[in-house]
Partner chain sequence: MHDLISALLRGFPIGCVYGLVAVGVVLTYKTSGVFNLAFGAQAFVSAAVYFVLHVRDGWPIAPAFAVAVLVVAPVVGFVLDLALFRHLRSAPPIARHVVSIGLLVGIPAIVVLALHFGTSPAYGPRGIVPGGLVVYRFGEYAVSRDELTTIVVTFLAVGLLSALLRLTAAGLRMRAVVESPRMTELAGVNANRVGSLSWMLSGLFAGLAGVLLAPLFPQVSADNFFLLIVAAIAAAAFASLSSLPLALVGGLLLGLIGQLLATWLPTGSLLAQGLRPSFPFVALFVLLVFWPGLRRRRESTDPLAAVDPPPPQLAADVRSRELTLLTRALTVVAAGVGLWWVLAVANAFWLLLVTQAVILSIVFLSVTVITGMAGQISLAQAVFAAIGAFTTAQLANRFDVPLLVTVLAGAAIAAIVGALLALPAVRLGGIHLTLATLAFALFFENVLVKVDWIGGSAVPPRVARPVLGPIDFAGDRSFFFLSVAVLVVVGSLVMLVRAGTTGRFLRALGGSEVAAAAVGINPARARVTAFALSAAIAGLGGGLLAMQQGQANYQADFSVGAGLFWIVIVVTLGARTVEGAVQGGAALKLFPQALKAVGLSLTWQPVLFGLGALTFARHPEGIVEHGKRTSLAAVQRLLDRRTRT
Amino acid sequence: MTAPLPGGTPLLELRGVSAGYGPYRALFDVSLEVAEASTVALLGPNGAGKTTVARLCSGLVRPTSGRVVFAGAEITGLPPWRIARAGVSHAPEGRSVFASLTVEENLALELASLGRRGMASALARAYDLFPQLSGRRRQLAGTLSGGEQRMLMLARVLAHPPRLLVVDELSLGLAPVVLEQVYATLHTVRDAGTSMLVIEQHASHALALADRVVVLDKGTVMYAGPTAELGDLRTRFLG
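Assuming the form predicted alone, can you produce the structure of this chain alone?
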């Protein structure tokens, strides 16, 4: 079940994608689209297949059938580093930082390909997006709070803005005040033109950010379209 996007070719397309892990099937003929400079919320209950979609987008999982297309070019089955170079950044669930490196060393590893001048500009952007990290540049990442580690993970991705950001379950383990700060940053990134696929179990923040919504259940698309038209599905699948 899909709904066409208003105007233009989508930036990201999943076309009839199925995927799994060994004998376990996680997705069944899933199609979805993310338009340029738009945000799609991917929602659904635990086990719906949301994280598998994120991993497909970044190349961490290969589909058993179907196609993944980014910016008009097929990326199905490409290694993650090539998909990242094409402009897709994946912020996975969890903290995903190098605990034995400092905050700035974590950022510098991600930005090394930009050269000295480009790295300086990107670091400034990272600290502007997450001012709390600026005073902790020399602190080991493993000694940060859970919320600060999540901020660092996002700062690594957003310091050099991608064309598409795939964000998986940001709300897990975050205090409400930290979650508000993180989503405020995502609003800023969205308004600057980065497209986003935001995956959440807790729907309210994602729906406030998104132009459109896709609801998954048991590996299939139950709804794809404007948030305002969710209707009874919002109660049935999202609570």
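So that the term is clear: the rigid core is the largest set of C-alpha atoms that superpose within 1.5 Å between two forms. No experiment lies behind these values; they were computed from the predicted model shown. Residue numbers count along the first chain shown, from 1. First, how it differs from the form predicted together with its partner chain.
- Put the two forms on the same core and the Cα of Arg163 is off by less than 2 Å between these two forms.
- Once both forms are fitted on their rigid core, the CA atom of Val103 lies 2 Å or more apart between these two forms.
- Relative to the superposed rigid core, the position of the CA of Gly77 differs between these two forms by less than 2 Å.
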Contents of the next structure:
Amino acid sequence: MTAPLPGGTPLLELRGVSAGYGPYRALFDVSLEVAEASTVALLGPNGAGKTTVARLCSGLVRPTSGRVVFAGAEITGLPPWRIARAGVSHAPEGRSVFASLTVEENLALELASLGRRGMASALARAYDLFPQLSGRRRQLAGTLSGGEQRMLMLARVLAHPPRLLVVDELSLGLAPVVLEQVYATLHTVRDAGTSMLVIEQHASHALALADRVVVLDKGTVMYAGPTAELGDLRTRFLG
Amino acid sequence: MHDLISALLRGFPIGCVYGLVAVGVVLTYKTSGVFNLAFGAQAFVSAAVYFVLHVRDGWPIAPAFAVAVLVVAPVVGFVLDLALFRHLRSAPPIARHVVSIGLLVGIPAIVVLALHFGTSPAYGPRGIVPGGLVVYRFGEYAVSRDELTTIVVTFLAVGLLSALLRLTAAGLRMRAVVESPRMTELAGVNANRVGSLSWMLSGLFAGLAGVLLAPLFPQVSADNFFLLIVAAIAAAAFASLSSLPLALVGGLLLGLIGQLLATWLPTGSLLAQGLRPSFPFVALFVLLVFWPGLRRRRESTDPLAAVDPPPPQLAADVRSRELTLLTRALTVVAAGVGLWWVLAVANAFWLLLVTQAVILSIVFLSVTVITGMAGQISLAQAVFAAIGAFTTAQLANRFDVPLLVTVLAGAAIAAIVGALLALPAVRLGGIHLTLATLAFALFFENVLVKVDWIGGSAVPPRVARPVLGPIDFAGDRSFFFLSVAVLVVVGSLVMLVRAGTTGRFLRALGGSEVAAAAVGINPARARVTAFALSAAIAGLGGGLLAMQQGQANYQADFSVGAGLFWIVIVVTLGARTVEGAVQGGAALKLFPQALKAVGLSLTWQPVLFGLGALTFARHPEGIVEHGKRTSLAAVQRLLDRRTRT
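Now that we've seen the form predicted alone, could you pull up the form predicted together with its partner chain?
Then the entire complex follows, led off by the chain already shown.
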């Protein structure tokens, strides 16, 4: 689909990024990378700045300083739709669905670029993934239950896996059974070559999926390295 | 039977016109999230351009239509999006509504200036088909060619639009952008381009409506288009702001019922005089309050709204102690210099102007309460002021009540009316409340003002100046002092309320209605209180204004148009602070003098205030508040530097 990057170039790179909301600062000089075909778990306590990192990756928040590089090209300050077309898919936390559109319209919006045939197969994949949704194609997304809305949001990004998938607080509001199923899907998607940045409170699931882990606290990077060497940080922050 | 059918035949084209505009309003709401009160003004632009090209300059129909509808109308929509609404896509709905009210005031004034329409409306608009007045007869019944065109174009346009929105990818994107521009962008869609398209489409529709409507009226004037949109809004409410075909049905029903009322109600009866002209307003109010489709409707919110920084605190709340002292000292000095100037230097003319500015500041404090504190836009503030003025006049003239008592009675009656109006309407909140107040204001203007014991006869009732014990306020100077004293009292009251329980409740409601209710705040009660207080302040100001003018003159001082103007001024300058209201009063009265000094026509005033909405789009806190924040920050930096060295 896309040309492989020259050896050693990470797929996504944050270089010394600071960011915030109005007068409130959330991140201070954060650097992290996601190598191609790898998965990074981003962990940390509440208020550490994890969600802000996710928003930086997709362009929802612009850095006040520092650079964001994706696939060797600078994407700092680009509008979210350009970054999305470049191959970054961001599944925001919470019930991020279009409440006034139907289930199928929610999916179609994301998959419009695939053409009619591509869309049909992607839709089939989405309903395969979450059979519960297939009976509700014409229902308004706002009338789904909380868990179903999360499913719909994940179906949107998983039906057509991008180059880089950024998932924020995946486990929030999902029943344990569904969560197992979603993580099984993520494993398949990862094995098919999609890179991932997974933000989680449930550290164990994310760590099982990831090669590397980054721990954030109070807007700075506390630890970055292989999952295996996390050591006592794990107990300190992640229970 | 014959009467019934001919009434239906007459009502049908009118209903189509209502429906056309209603469809346009719903279309704009669905594709851009703005309840576009300026839709009528946009329609007026195309109608005026078409009139100028076709009737005045003698262009043939086709090129005139192409320029007015296919070029000018979408360009207007595009410019509105580019300059204003694009920046407000993630802003709270109240900001968008204020901007659309600003445009409602500003656009017609711009048209009048740009097309050299003069101050009087242009007569003799023509339709978009040759020989529009040719009448086809079916037995005893007759339909003109213009009417037939309207009917055909309306149904075609509604069908095409519905299909576009429901069936195409572009329609899907437009609906998605309204709900959350950010999530749409995450799906790889350029929300700005979609937004521009939406506005061009609804602009095109407004233009089409404009040229179709124009021949219904004897002249092309913005007022007609404004009144038309009220009926159209009622039809849009009937469609629960979501269904295009239902909006058309609503429009048709309104047109037909209006004609049936005209046929059946005995002419000359009080009911006919009262009910017929007010029917659209009454229908709008009743629909807003009772229509179940609207009651169920919750404005869907952007799930990614948290990406925006929280609204800034008031500059006065965060500044340092030294700076507070400095600001207060400066305020006292400025007030002192102002008083000295008024008393020692100003002549009678300026004294009059400044007194009016002071009284208007009092009226504008009512906007501070309802918009700045409760976060609701009321378009009935001028009516509350009028109620205060009329109460003052009627009680004093009929029952010889002392004037200072009548003013307070006026405030009390305004408060009661405000609370009664708010009771059914507060539940609605947001744009629905705004529309309910607009319906009430227009009802008041078209029906109640003409009632003998309210607005008096054709001549505005006279009002004298009050006497308090030994002090006679008949002199302009003493009356000026009275006004200033009332302003100080009301201003302090507003600040106390803002800092007190009611203010805190209202701020909590603004943050999250659900969370506020969960800690035991009764939203309806807090809002009704705010409404009543706001109406009382407006009534008090209205009574004072009547005394100052010597008469309660509805047309000159309290019309619905004036009320729209007031809201725009106060909100653009700063609705959250007392200073904002005072500066609004000053701006309204002194700005025309500044224009006169520069030699510009007074038509520029609404233009400039309408354009003030432009700055508002960037600083929804208000221009004054924004300026205060930046200047305070600069002074604070200076102070910090001095203490450090």
